[in-house]
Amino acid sequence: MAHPKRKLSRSKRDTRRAQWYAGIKTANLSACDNCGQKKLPHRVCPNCGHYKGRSVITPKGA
């Protein structure tokens, strides 16, 4: 089997883990279709409790 020639170091090893982490957590925000507030895409929108046309929930604020 192969081994490294060189410990790799904390600083290298974290830097390659942050870059592909930062990859996955960057999420499309998509306009609600009632409000045109940023939502998360497949749920319901924060600001006015809508989801696929129809009222889900009721809103904190409201």
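Predicted model only: the values in this text are computed from it and were never measured. We call the rigid core whatever largest set of C-alpha positions still superposes within 1.5 Å between the two forms. Numbering follows the first chain given and starts at 1. What changes on going to the form predicted in complex with the partner chain:
- Relative to the superposed rigid core, residue 10 undergoes a CA displacement of at least 2 Å between these two forms.
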Given for the second form:
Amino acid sequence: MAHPKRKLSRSKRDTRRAQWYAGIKTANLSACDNCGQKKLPHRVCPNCGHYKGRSVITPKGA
Amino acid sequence: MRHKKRGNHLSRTTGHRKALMRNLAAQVFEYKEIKTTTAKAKELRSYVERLITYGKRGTLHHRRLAFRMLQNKDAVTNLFDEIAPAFESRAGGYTRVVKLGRRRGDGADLSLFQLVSFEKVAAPAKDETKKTRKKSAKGKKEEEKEGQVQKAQVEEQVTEEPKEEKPAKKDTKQDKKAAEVTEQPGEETVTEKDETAEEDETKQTENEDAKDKEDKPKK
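Follow the form predicted alone with the form predicted in complex with the partner chain, if you could.
Zooming out: every chain and molecule, the one shown earlier first.
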């Protein structure tokens, strides 16, 4: 059976494991039609509670 | 194979799922709109739409069919007497699922399940927002033509609404700084007796500043 010739260094191991974070992407945010704040697309604006020209919810803290 | 098998099991046994849909549907007919996870809301649509169709037929037979699904007399009477008549001119599409975002805690995707034309709208300045939205929907060209007036409106909204949350903190900080600056010449010799006393004073000055600016910062 084939075996590794060398023990993998901590650096090599950790570099490999750190690549997981490189795959994470930031969310594509869109501007709210009503208040202009950044929000997740296709979702109610958490800032003003509007979606598609309608006030859907009363936002927290308002 | 799962080919063409419709519906979401929602990680439940048949009985559990049936009971869940029964309860959710009954709550929809009672409260007109409910907040639930997106998966449940999407699954609930077919149940509620079918029940409303029963309600529109309105016969005793359909009342019994509805009761078989709901097992809840109040919900059935609500459906047949209040909700179904409102949908007489509408051929399907009685419900709407609006995504709200993720729930804090378990990160579940939440939605608002609404009965169309029964929405509970919480809108203080609804008319203004509607006008601006319609204009923006028509296209950017018209928006540019009417740009100056509309931009002024939008700016007003932007300045009014976000101040309630984020800039309020900044305002308070600025006010505190200003308060410190104003205090220093008067009370250099005192040099901070108690922190609490100073805080009270800063609060007073904050209030004065707030009155000047006509915006009340949140505490």
